[in-house]
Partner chain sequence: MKSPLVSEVLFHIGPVAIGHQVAATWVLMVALSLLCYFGTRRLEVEALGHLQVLFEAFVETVQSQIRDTIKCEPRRFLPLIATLFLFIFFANLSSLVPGFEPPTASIETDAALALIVFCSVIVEGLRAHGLLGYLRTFASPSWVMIPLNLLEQLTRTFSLMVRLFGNVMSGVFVIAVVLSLAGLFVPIPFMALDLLTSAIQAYIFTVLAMVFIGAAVHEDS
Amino acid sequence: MTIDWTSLALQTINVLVLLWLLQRFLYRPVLAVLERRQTEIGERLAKAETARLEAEAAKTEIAAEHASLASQREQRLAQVQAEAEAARAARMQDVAVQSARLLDEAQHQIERERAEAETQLREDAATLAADFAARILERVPAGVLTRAYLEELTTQKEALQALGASELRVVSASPLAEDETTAIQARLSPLLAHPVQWRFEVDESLIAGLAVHADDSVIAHSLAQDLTQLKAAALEHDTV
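Please give only the structure of this chain, in the form predicted alone.
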């Protein structure tokens, strides 16, 4: 086998030229493109990592905000429950106070009405007793009552002597007969400190009895007065 060194040298030169051309016009641009592509991919990966980190931070922030909102909601719910419980307790206290006040007012009203009823009952009983006594005494002849009350007047010796008027008015419940006026003057004159002029008048409100008037002084013994005292005594006895 014979080697054509010339052809071999030319082919070698061609190969070297081809490699230089490939290195010069193809391999370097491709490397440059690959480097730019790699740089772009690196930037995109960096941006993606940055975005992921931002997303993680946003997620953490949102979770923290949710936790804060949940905590605020729980606190608000607890506050509302506490306020509702306080309002309920205050309302119950107010209802209890109002109930106690109404009960106390009702008890006082019952006590007042009972006291008024008892007072009215005592007054009615005293009035009935006085009316009953008056009806019994109405059956007694007026002369008898007049003489009886005249005797009571004579027991007021000191009071009669203290009368300084020169005229005495003797008031009776009904007109007196002449013998009655004479009897009155005869019984009372010795008990007076000095002689007087006598004047006789009628006042039916006395019911029965006599009243001696001298200026502003009055010495009276009458059935009306006795019935008033009887009624007062009955009321006083019932209240003890």
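Numbering follows the first chain given and starts at 1. Nothing here was measured: the structure is a model prediction, and the numbers come from that model. What we label the rigid core is the largest C-alpha set whose atoms superpose within 1.5 Å from one form to the other. First, how it differs from the form predicted in complex with its partner chain.
The rigid segments shift between the two forms, and of the options S166, R44, P29, P141 the one at their hinge is R44. Domain rotation between the two forms: smaller rigid part turned by 28 degrees relative to the larger, from C-alpha superpositions.
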Given for the second form:
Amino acid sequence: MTIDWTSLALQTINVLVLLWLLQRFLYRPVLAVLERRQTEIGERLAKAETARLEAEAAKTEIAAEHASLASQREQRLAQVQAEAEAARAARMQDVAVQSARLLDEAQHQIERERAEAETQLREDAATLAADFAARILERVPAGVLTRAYLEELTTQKEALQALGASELRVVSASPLAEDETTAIQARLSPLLAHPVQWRFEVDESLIAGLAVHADDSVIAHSLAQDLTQLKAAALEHDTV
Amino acid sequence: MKSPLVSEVLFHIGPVAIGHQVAATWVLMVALSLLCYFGTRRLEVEALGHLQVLFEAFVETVQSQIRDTIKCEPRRFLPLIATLFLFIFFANLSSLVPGFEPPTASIETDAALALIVFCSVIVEGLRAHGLLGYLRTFASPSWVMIPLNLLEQLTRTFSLMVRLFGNVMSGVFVIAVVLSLAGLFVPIPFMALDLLTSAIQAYIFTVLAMVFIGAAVHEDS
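Would you generate the structure of this protein in the form predicted in complex with its partner chain, following the form predicted alone above?
Below: every chain and molecule of the assembly, starting with the one above.
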């Protein structure tokens, strides 16, 4: 066995040349594309990581916003509750004021009605008292009452002298007897300023007593007038 | 039948005699270069073609083997290791082409491959440890081992050469003998077996080269 050293050298060179050729046409391009792919994968991973971080940030932001909304909702709820509470308190106060006003009005109304009732009762009582008095005085003889009122009438000297009419109408509650008319003329004529014509009339509303009518003036003393004055005085006295 | 131990001269280029193994290597070189040239002209990051997938799978597999065996960054050793595998694998496979004698069945080709590995081991050892450091590795574990370590360097390179030569040459020789004795189709099972042997021998040669280089790089460890 012999070794061809020339072939050995050529084969060595050939293998080295093949190494260079494959390095140029195979390993370098394939490694380049592998590196490019690795780079792109790295970039995509970086983008994905960036997107993930952005998503995390967005998630955190949304959570913060959600918390803020919840806080705002709580605040708004508390505010609305406070407003409702204030409105309720104001309404209650209004109701209390209105109730107090209504109660006051009712009390005033009751007081007024009570006063009116009392007044009515007083009037009724005075009227009843006047009726009682009138009925009691009806038992007294008419002449007695007429004379009594005539005496009172004579006390009005100044008023009688001031009458300038030429005719006087003397009104009585019941028809007068002739002696009574004569007595009246005799008692009143001296008190007048000048002589007059006498005319006698009847008015039952006087109950008892006399009323002297001139043209435009009246001088009256009657039981009806006295009872009216008595009733007014009684009412005034009760009111005071 | 010619002896496989005798180098046959095909032609001369000037004073240089070109043997059949050299010519076959040139043919292989051209074929591989053209295949790689046209296969890598349009490499895409996405939408890979079948050939690109094959190339990438091969490169990544070799890188993975280098990473596992030499325990370092594979980029530097990829061209040598991958070229050794590709050349030996396709050289062995070329025995299946009628009338084509595989270059690895020639002792000169195997010797050239072993020589390249031998030189690579020394270069990488010097590169990793420096001159003194590399020389010091021969005195490991003691200076008494220097002759044996030197002898080991030579013998393992020689064993690389002989192993490849013996396996490929014997395969070719057996097929030739069976073909001459039994007829046209009888050697087919032997050729199938030779196909497997080709791949295994390429793998063994490459792995041993990586082991030797790795040993030189990590001698002290």
